[in-house]
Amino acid sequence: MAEWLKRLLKRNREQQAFCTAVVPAAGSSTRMGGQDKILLTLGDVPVLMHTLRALDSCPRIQEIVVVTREDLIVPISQLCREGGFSKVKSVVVGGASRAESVLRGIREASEGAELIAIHDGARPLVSQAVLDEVIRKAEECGAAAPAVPVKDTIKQAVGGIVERTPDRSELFAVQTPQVFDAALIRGALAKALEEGAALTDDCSAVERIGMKVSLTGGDYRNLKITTPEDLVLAEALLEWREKP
């Protein structure tokens, strides 16, 4: 039996698992016109600061590791100091791919970390309810991710020609944080990198080795800022959320 599974079965259900949040913030921001989206302001505060504030406030997260590009180490370290985030353990340089960057972040986690919550630095509006539910679920089953039902009809097409229309009731848009047993995701990502596997998200790493991922309730407001339009929408959602 895998070591991570043994630990999962033996875990005292009354004792909260030690959870490290790994925050990938190393993207090239090409769809944002070359601007570093995590440093763009949202309600007069950098996007990444909103993200870290949410994670820092979550009682089920004990520490945070931020992974970024080498040229952003200084500004992001300064942002963490200015934000007074007590749980930020370190800011480290990422790798050539998201998977490599996440794995570097995981290796910075404390030795006693039992769960790893991987959350996009560009998802600043994640709620405490989403965080709490997905971490609790991962503590129970080893792998969990928040998701929302897709609203649009989805077409599968090849060369611009529709081949099929999947049943919308079975389709979900997966968000972050995606939370895993620490040993499980560490091993799954290392294996994927070794084999050169193309991963669309962190769940894909454990899915490809046969592990089931449980979905929990996501939130349509938990959007990932990728394009200028996303930033405009996030501004509106933030203003709406903060209204009395």
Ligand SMILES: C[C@](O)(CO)[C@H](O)COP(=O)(O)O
Given for the second form:
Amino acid sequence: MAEWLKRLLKRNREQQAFCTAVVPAAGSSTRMGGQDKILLTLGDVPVLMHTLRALDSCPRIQEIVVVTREDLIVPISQLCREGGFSKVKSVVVGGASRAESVLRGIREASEGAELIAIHDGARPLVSQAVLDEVIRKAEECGAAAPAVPVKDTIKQAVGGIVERTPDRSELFAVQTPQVFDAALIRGALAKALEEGAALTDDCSAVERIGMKVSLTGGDYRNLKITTPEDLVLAEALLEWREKP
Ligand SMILES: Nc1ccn([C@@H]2O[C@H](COP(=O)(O)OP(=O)(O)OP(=O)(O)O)[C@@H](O)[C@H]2O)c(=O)n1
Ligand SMILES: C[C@](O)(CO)[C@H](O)COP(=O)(O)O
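The form predicted together with this ligand, contrasted with the form predicted on its own above:
Entire complex below, previous chain first.
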């Protein structure tokens, strides 16, 4: 039986699992036109400051590892000090892909980490409700992620020609944090990278080894800052972020 399953089965329900948040923040912000989106100002502080505030305030997260580019190690370490984020364990250098960055962050987690919560540095408006629900679910089943029903009709197309229209009731936009048993995600990501699998999220790494992922409540406000208009939307959503 897999190590993670043994741990899941024997975990004493009263004990909260030790959860390490890994924050991938080592991208190139290409779709933002090249400005480092995680350092752009949202409200009165950088995007990443909002993200780390949310994670540092979450009682179910015990430590945080930030993964960023070599050239941002100093400014982001400074940002962590200014924010007074007591849970930030380390700021480490990422890799060429998101998955590589995430795996480097996981390898930095404490020996005793039982859960890994992987949260995009570019998702600054995550709420405590979303964090709490997805971590609890992952503690129960080993793999969970928040998601929202898609609002548009989605078309599958090749070369601009529609091939099919999936049933919208079965389509969800998955967000982060994506939360997993530590041993499970470490092994699954290493295997995916060894096999050259192209992953756009972390759930895919465990899905490809047959693990079922549970979806929990997402939030349309938990948007990922990707293109310039996302920052405009995020500004408008700032004071609305924790309203139920
Ligand atoms: N090699 C990479 C690529 C992405 N990320 C992080 O993964 C999160 C989601 O990725 P995305 O929004 O695609 O960020 P970028 O890769 O910077 O965006 P783009 O694709 O437009 O370059 C971001 O916080 C980004 O910093 C990372 O840590 N390492
Ligand atoms: C992980 C993610 O945020 C889930 O929606 C998304 O897949 C990240 O995609 P990106 O291209 O790395 O921003």
